[in-house]
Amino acid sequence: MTGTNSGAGSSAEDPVIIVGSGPCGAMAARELVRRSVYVTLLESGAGAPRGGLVRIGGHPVFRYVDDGPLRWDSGFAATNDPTTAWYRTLAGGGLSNYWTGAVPRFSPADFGSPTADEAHRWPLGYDDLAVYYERAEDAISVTASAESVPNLPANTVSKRVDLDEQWQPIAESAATYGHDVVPMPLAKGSPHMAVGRGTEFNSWHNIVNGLSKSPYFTLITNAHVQRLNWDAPSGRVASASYVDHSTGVEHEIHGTAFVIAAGAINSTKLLLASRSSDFPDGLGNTHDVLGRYLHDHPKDWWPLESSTALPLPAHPIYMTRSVHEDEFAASWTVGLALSRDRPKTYVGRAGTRFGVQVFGTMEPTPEHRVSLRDGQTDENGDPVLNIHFGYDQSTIDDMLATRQRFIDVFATAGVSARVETTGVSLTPGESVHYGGSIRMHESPEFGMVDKDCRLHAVQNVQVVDTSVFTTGPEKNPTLTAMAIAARAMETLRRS
């Protein structure tokens, strides 16, 4: 078939259908190949995009990746915000393709608490996750301190890297308000590599490209899937339709189960899309759920001034939430201010001007949400979409506050610091972390799936990316949705 590359094996059965080839869906397809469960994974692209990486002693000195699939998407309407944005990717890879890398793991503190409000509320936990979050950084080879922090467990770490001691002063001040400074877990893999990606990891080239030898594993590309085909005799998902993008000839392939893994936006898009009889609504939405409950990180950058010169980072700097605020607070990042200083990282210089990014969280709301704009459909042939978001001005104001209390952790060190902006202007989408519109909780009421990622009403259908996040902490979330991924295959290989 045109746009096909198959592995070498067949099954007697119905495989399992993976539809998505980011971090998530790789993640699903590498568990079920392990234990020689069949599994077809259905990606929209060709193949990943072009790139190149070059790094010496674990620094980059050349790196490129071709950003013209990469798209700040404006096939869709913003109902609420008009500045909102949607960036995707229809290529192998998906999103991982142009990824800073950051793999933070949840504490567990970020899952909640059996007082948070009831919407609020995970039906899993950290200790849920634990060994999951082993397997994802066992794939994608993590750099990071080896040490636990109140609200920052520790990786199972490829290469450690320590704070360097001149940081030391801001660390200790910080830990007076509550935070700690530990250098920001990254998916770095070898300090010596010449890859053919611009990023150090890529779900494509790391994992589906080491799966395709397997006779277990099948991947047909170009395959833009459309819909989920409901059987309500057999009360079950019986098939996929997907259209080449190759040829325009669209498709049906039939599964035993289908896992969802397009990313936030697109995987609620599919199941609003896939409308029957028993679902008007979009499948397995009994009770006016899916689309709602979106959220996404609060994202601000600015310059800091220093008084006093710091070794420029070579590896990110993170400062974490304070044990003293609950789950909806912020989380700091520091690195270079110019591109042109990293070269100084090389040798250890010092500098005085940093950059900061700083990722914030809100209360995920019904009123956030994506639904379809009905009889408008864009150059897929898929419909259109309103995307309803927004910050209010609270979240605006929290986020100028994580500005003062950044300059009072160096000024509590002695240092005098100064950020070089004034004001602050926030993207909704910006950070690329949507999560929400498919969300896990106990409770169709007020969830979509389970805490094993199946569909409360569709028994056979599972979503293992951001979408199924109940809240969003302030945390880089790919590692998390991995380890949830990882989880989720477990019980469906045991089912």
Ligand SMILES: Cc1cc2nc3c(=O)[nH]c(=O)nc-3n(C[C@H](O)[C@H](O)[C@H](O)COP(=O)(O)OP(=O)(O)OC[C@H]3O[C@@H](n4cnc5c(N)ncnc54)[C@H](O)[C@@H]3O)c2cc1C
The other form holds:
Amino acid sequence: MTGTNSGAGSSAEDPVIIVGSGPCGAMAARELVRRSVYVTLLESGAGAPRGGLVRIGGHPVFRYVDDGPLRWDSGFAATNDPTTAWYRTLAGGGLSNYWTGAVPRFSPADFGSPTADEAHRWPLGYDDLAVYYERAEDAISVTASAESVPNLPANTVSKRVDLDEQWQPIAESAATYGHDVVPMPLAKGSPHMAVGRGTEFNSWHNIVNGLSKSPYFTLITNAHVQRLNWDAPSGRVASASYVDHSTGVEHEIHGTAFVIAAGAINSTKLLLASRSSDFPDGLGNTHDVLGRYLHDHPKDWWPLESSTALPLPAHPIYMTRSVHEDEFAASWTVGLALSRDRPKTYVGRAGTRFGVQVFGTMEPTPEHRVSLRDGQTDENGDPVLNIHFGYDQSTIDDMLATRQRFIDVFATAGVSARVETTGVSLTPGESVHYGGSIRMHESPEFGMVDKDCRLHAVQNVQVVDTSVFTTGPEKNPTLTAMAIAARAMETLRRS
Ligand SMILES: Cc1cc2nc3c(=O)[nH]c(=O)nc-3n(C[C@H](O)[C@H](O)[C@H](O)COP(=O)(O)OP(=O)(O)OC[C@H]3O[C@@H](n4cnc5c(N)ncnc54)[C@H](O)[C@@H]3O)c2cc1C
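Could you drop in the structure for the form predicted in complex with the ligand? We only have the form predicted on its own so far.
Now the full complex is given, and it begins with the chain already shown.
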């Protein structure tokens, strides 16, 4: 098959180049390779970090992952809130080596209403993604409830889990406020496993390793991409330049199309660093939108003591955003407050102490942004970034209100709940859900890419990670980013 033209105009000599093997890059590669498109995946890491995991009967009994490659406080300057963090790793599988695996679908309302501010209107909706959610769920294997509720459409479920009956009074009380209470959808795979990775789903082990057998797939590790090279006469990106970490030698690789999935901020950095006389402010940056509209989920966690014992959740419990649209947007996840309680979940014990994690939302604004800190480079030879980000008082007030709402839900069910924390301290970046800095919008005035994730100004470059999110609904983003990546690859294949 070598050398024959395949989908997307690719051939063995002129493949589609994908940057990054995290969940989004791996999903993009899977979709193309399965449809006989030649793909070369460039991954900065040498492989995935060492790890191990044993699960018996759905319970994790051993988990280890080497977190040495995880970084959060280097490679950037925080130009607004000094506590700002940027979690990332240059390793095969990216952050899926460390993630929790919460995979809620966005709901139709999460893509915005026609009356939303024009700047915040997504160019695609839930119906555009439904079939691609299924493909992503097929790749990651979801344990969840099989029922849809208004703000949480059901996943395609591999293993079904139901809410414990004894939590039903809390669910009924929550419903009076417009919330639904359901098991959190998790990428948990088989209830029994003994594997050499630290998370149940990891895109390196679960996707990339499987692709390696295909004649359509080439993997180049230690390949740290520094630039996409614009070819003015053809009006396309012709090649990518990368440094081989193991030798220090720079290489140039040609491709028919380029798919960027280096993680929200690394992808933004790559485009910002890809300057040319046609694009002096970064590839495709015609309207000074690149890097702007950065958003994240304000994240809060608090221990809660209830007056009545309830089953300690072996599987986390999720309370959705209210259906009342004028309310603050937040979701709550109830788990254990103490890791020593985990064995008690194996025998269905009840308890009175829980840990509650809340994700809120923020309105993306052009002021919150990633930009190059000119003149400085990091250990990989990449430009150092400025990250200008922070939460305002109204976001902090909303997060305090989410605590009261949770206490009220328990009180209406006749259970008194005490939150054992006062005040709210929000760390930008701590939820590891950065998005928006290469956002999707119909107009280049408000977004860098179109609904197919293609740069408005550069037709053979697509960006397929959370950087393309137009807004950040209060849900974990990875499943939706994988679905968007799968859809974008379908449009690439057909083009
Ligand atoms: C502790 C923790 C818990 C989390 N829990 C959840 C959760 O429950 N649910 C959820 O949805 N999300 C969760 N996340 C976030 C989730 O892991 C990320 O959203 C997801 O991994 C993003 O996927 P990605 O493919 O876009 O990027 P990444 O996973 O960041 O992967 C990017 C890849 O690109 C490579 N790369 C980067 N730069 C270059 C370059 N210049 N050249 C070549 N390769 C490059 C990296 O090595 C990496 O392989 C969690 C994260 C953490 C840290």
